[in-house]
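Only one chain comes next, encoded as structure tokens, the form predicted alone.
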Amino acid sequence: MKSININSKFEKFSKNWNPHQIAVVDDMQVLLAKLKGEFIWHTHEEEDELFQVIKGTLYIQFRDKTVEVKEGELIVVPKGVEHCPMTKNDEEVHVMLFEKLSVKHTGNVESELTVNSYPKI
């Protein structure tokens, strides 16, 4: 048991759209990720997904709207809801994610951005 300095963990990696695991709580994992540009449209059929913005502004696109999530805010994407995270104006956004250990990075879609395991930092 020790405290985790989130900012120092962000300094340990640079690749965008590549989450890193910093903790596990029961069957949930806490991930950090740097996001830049547009991800892919995908769905997590069995799991909710929580995005907390640590730095910058994240946009979560849904088929009927786009939600702006600012620094210090969070959003929960319910299971089964198709979504596509993105950033604007070439901004790199830092997020913390809370997900079940079973969540697949790109949900029901396989792409060149899919990550099958998360490095632990």
Contents of the next structure:
2 protein chains.
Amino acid sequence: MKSININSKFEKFSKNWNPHQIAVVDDMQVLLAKLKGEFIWHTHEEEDELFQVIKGTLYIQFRDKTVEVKEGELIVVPKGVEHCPMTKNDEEVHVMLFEKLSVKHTGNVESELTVNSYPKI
Amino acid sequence: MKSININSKFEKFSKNWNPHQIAVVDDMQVLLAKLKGEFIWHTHEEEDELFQVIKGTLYIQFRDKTVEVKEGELIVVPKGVEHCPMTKNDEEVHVMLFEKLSVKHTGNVESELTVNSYPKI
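How about the form predicted in complex with another copy of the chain, since we already have the form predicted alone?
What follows is the entire complex, opening with the chain shown before.
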């Protein structure tokens, strides 16, 4: 058992839209990701997904609205709800994600952004 | 779907060692708690428990060591491992917990601190 410093872990990678795993809690994982620009529209059919914003402002687009999630805030995207994260003004946003070990970040969509396993850091 | 401001939620309660639920992710929950002084020694036989420190410095005592968890850090206490959270110097520490909906905060121990359900805020 040891403490994990979130910002120190963010220094260990630089690529955007490329989650890294920092912890596992039962069958769920804690991921860090650096987001910049617009991701892809996708749905997680079986899993909820929590985004906690550590730095910057994240925008989660849904089909009927966009929700702003600021530093110190979090949002849960329920399973089955199509969404597309984005950032504005070329800002790199740091998020901590909490989700099932089984989740793929691009959900039901295979894209060039899809990675099949997350590096542990 | 809406954003949840962590510090605003902390303003909604004051009692120490009394977790409040701010979100659910699949079969896990996000709890906020204000900790001050020493809790009780206990074990969660079936569930891991994540502590993320939002304000202050938390100390998790294990039988063989104590781990300091500072603001911006987190720790996972694995299932089956006896532990006792504490704070020092009369500091009130704010933590966010991720754990199974089934978890009791006092684990295998019934104490006057045990609550059987967490208020939703």
